[in-house]
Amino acid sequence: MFPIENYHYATSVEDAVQHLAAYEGTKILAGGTDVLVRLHEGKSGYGHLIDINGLDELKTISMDESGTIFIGSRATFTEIITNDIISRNVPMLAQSLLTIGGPQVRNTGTMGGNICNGAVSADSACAALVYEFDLQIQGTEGERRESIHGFHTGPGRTILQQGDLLKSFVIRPENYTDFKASYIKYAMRGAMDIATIGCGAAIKMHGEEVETFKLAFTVAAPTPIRCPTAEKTMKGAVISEESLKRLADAVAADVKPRTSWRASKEFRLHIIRTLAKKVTRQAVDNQGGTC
């Protein structure tokens, strides 16, 4: 028997927000790939649940006339992966989501849950950082937008407050137009394991020189991170073994890997340096979509 004290099936976004605000620590049930596992394991803190599976408005994926992309927080990984708007414009997002679990997990899990549970290993986080997602959030005081930069505040922690419900992710056209991008997940068992290190890059070229470069990592610090020191080294550079070595050297200043049962700090740093070079090469070579 699961230790559920209160369960509510939300009938609207406003209804969900009201019930989220009523009990501190209330968890949202959408895909359930995280919450139900925690319940099955007998974890505490899952006694109050708000089920949002009836809120179909949170599943929409669309693009407006300006080229801004909206992804509903309840859209499953599979729905995002197979969507034409995503594959044409932000294919690295689909690439990263394909590394999550198996088909059963991707068919039910949501990117909203993947980002909002605050996991430092979230496979969607690198794409969110390099495409610079905004998050459309409904709270008790109305709707607001927050940047993905600073959204994660520590392992398992985000800026979401009691009563907040993520409605959608917003990707502005200036953050994906003319970029090429790639994602690499290093894990012991590939998609069926969480990332030992995740790495994503997006690059915009001006001729043979790098105009804009973005590099992000998961499991390289207490939160998913961008790498400003490493990014600066690539500004105006020509892609070569020399410039990629400078990149690998510079990224050490941005990351704070730790030792765990999965990998030592030293091994993680080796993987980080290696992936920084590899993902950059792949981003340059990647001709998929408009990236």
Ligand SMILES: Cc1cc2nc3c(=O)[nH]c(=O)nc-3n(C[C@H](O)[C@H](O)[C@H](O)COP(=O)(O)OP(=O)(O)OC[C@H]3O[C@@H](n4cnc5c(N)ncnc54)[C@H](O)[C@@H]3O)c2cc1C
Contents of the next structure:
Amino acid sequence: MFPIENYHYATSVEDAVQHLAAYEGTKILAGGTDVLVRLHEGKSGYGHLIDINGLDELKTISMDESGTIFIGSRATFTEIITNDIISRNVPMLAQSLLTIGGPQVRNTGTMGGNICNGAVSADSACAALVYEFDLQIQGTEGERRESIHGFHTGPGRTILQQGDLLKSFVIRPENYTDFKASYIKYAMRGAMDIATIGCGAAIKMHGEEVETFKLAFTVAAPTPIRCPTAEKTMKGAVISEESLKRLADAVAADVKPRTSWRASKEFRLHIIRTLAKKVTRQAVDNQGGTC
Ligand SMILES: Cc1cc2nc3c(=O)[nH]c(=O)nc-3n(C[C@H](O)[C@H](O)[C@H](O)COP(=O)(O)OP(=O)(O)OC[C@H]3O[C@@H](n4cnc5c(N)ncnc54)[C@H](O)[C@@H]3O)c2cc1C
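Please supply the corresponding structure for the form predicted together with this ligand (the preceding block corresponds to the form predicted on its own).
Complete assembly follows, chain above in first position.
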């Protein structure tokens, strides 16, 4: 049996926040693909659960008249992948989520859980960083909007406070309109594997020149990151072997890979350089351009 000491089935967002605030270390149970696995492993700190699976308002995916996209924190990976608003406007997000686990995990796991568990390897994190997600959070002091930038504070850690519940992700139109993007996950296996390195890029061209370029990595530093130094090298550039080589050289200044059982930091750096070029080419190809 799972060592659950206290379980509450939330009846509203306010009810969930109230119970989350009442007891230090209480965890939210969404899809459970992290929480129940940790419980099963006997990990401490998972005995007090607030189950949010009754809160359907947290599952909605919508777009308002301004073109702002809202993705409920409880939307499963499969619901996001198969959603028309997502595939038409931010297809790289669906591309990223398709790399997660297998069908069972994608049918159950949520993007809210993927970002809020603070995992440095989260496959939704690169899309969140290059599409500049905002996070709508309900806390004991009311509702607030936080940027994805700075949300992750360390491995498994985020800015969320006790009593905080993520309600939705917000993508503003200026952050996806006319951008083409791509995601590559480097892992030992083709499925059911955690990323050794994840890499995502979004690019907006002005004729042959790069107008805006955004590059993000997972497992290349203690948190998912953007790469300002590398991004600067591409501004105004024409996509070519030379500009991509400059990009691959510059990205080393933005990353801080470490050695783990999955890969040495030297091997990770090699993959980082290679993926930076490859994902940029792919993003341009998605734009119908060639290089
Ligand atoms: C077999 C397997 C394969 C996997 N493969 C991958 C993979 O390839 N890539 C990958 O990125 N992940 C992978 N995962 C990890 C996992 O599926 C994801 O991290 C998933 O997104 C977690 O979502 P969940 O809804 O199941 O979260 P839960 O387990 O319910 O919660 C996870 C954490 O997030 C918090 N949380 C959840 N929702 C909210 C909210 N709305 N507000 C605030 N906090 C919240 C919880 O308190 C908890 O700490 C895998 C897991 C398994 C079991």
